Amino acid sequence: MNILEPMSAHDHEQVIAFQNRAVGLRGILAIHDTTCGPALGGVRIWRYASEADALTDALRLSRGMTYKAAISELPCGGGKTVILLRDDLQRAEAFEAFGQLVESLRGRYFTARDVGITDDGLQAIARTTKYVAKEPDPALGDVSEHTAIGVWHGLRACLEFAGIAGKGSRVRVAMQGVGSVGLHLARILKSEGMELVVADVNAARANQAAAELGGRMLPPDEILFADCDVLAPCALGGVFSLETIPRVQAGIICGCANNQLATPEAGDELARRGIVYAPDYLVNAGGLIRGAEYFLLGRADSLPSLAGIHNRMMRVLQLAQERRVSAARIADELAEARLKQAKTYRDLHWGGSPPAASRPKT
């Protein structure tokens, strides 16, 4: 499995792959930039086809991290964790192992829940390292809570944007995904009055979302293409291709998942069909940011408020309309813009060499 080419082709900083077949643990760790300060990402696991799979998965999350942290003007930037779900997997004896992998690179990585990590899997990891999120933590609180509140000030900016705002029960909303982060941004479009659709893998998940929401399902193959005013992906990556997009129905584009566009040239096609698409690290980084705030001490109060989440896509989309372009390359210029201007500062001042990682509270 060749690294270092896909590595340099997004100037990734470190790619660590690790093992460790007494638990049946295999992963690998990712960080992609820590020019603005250590890496914040989570730790997902996943039955990968293959390890380089599992290699792109944690190339693409790690760098999305990166652009979430620039564009949100925090202190730090990107990595990420994928853990290969095998069937000798030990979970509990391979999250401690993972922790202190975590532990030996001394604050440059800070991990968290991602999908299929649960709390009793958090746990393990904080049995054996200090650089994570556990949960539950009430001085962090719900991280997927914080992820759907900022995705809600995003959406709440395209509906602004799109001359819809205000219409309540009028706006229909198709959720592909009702996982932790999908469940809460759903509670919460349901509060502002908005009439949903669900779907999910997890059949039973779907059920209960539905009848706790009063909306009705789809099957998850029919979700993307639903009659609806808005399409909040809330499920994994890559739903978004020049093959699907001519068949999606809605006007905006607006979710949780991470890497939604398949291409650039996704990207390219949703503005060319006049579909307003909130670029998905804009307006998922409510996680990142109350993170941010979690484990860099001492910098809290200068961290961006959820809500800012609303005037950054207002921008991001106002930049799109100008210049007639997708607001995927505007919220990407604008992110590398940032990691520009750091490392410009970073070489001039820290001759090179990064700051010191803060440390969390022990």
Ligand code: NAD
The other form holds:
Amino acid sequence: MNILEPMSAHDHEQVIAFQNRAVGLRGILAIHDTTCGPALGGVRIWRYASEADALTDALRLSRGMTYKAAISELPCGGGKTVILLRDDLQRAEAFEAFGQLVESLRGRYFTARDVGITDDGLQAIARTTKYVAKEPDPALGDVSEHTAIGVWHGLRACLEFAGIAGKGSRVRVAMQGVGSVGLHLARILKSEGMELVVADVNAARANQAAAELGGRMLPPDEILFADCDVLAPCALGGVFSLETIPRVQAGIICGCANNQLATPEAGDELARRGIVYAPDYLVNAGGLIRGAEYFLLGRADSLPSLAGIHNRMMRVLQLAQERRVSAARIADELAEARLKQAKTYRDLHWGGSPPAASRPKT
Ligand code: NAD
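Alt. form predicted together with the ligand, vs. the form predicted on its own above:
Next comes the full complex, and the chain you just saw is listed first.
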């Protein structure tokens, strides 16, 4: 398996492969860029088909975190960890061992929850490192809820841009995935008077969400193509491709899932079809904003910052319309421009050396 080549393709700073045979732990920690500050990014547990797939996911997700931080103008960079789900994985012990690794980086990387990580997992990681968004933590708040609030601000901009605004306009939303973020988002949308149809491969979650929110349920393989105004992908990435897009009926796509576009061309195809697409890392930045403000800036409340997602989203949609390119490409351009500016500043003032690792403010 090649490691250095895929790392250099998108200029990743560091990749750490780690294992602890006694507790069945195997994983990859990728740090994409620390120009603007320490790398922030959660840890995901997933049953990967191969080590190469796990590496690809870690590289892609960590780069997405850098872009998310850059477009949100946060003083941090991007990282991500993937742990390979195996039958011999002893979760609590493995998380403690992973926490030791994070601690050894002394603030160069902060971790948090991602797919497959429960509160117990975060507590276990927090036994061996302070560089983790441990939940529940009343001072930090619910990171997934912050993400959902951020997506809502992004969706408000999409609805305004598309001319569908205001409470009670019976907007129909199809939700793919009602997990940690999806359920919070569904509750916000319901409170705004929207009609929901939900799907989740975890049938119990779909049932619970539908019962609580009075929504309909659809089979998971039909939700992307539901007859609706808004499609909210809140599960896993890669859902929009040149094969799936022609069957999408929604006029707006806005959800929390990372890496929703299978390829950059998928973003172009959405734009060509007139579908308003909210770039994933722009609208799902709420959790990162909360984490960065809590750990690095010591802020008690991030709700005002989350509202900024609305204006960023609107700016991206307007630029995309003016320049006749996809919203996804505009978001990439804005994020890359900020990163370039930060690198120039660093090179001028610090002779190119990376910034010192940060200590948590709390
Ligand atoms: P989660 O694991 O709590 O929820 C994901 C849900 O999607 C689960 O209920 C799962 O059963 C369901 N699911 C998986 N595949 C599905 C499919 N094909 N069809 C329907 N449902 C499916 O995860 P989460 O924390 O809510 O994160 C969801 C997405 O948002 C992920 O892509 C994650 O990387 C991204 N994200 C999360 C946060 C956060 O704060 N948690 C922040 C930014 C981005």
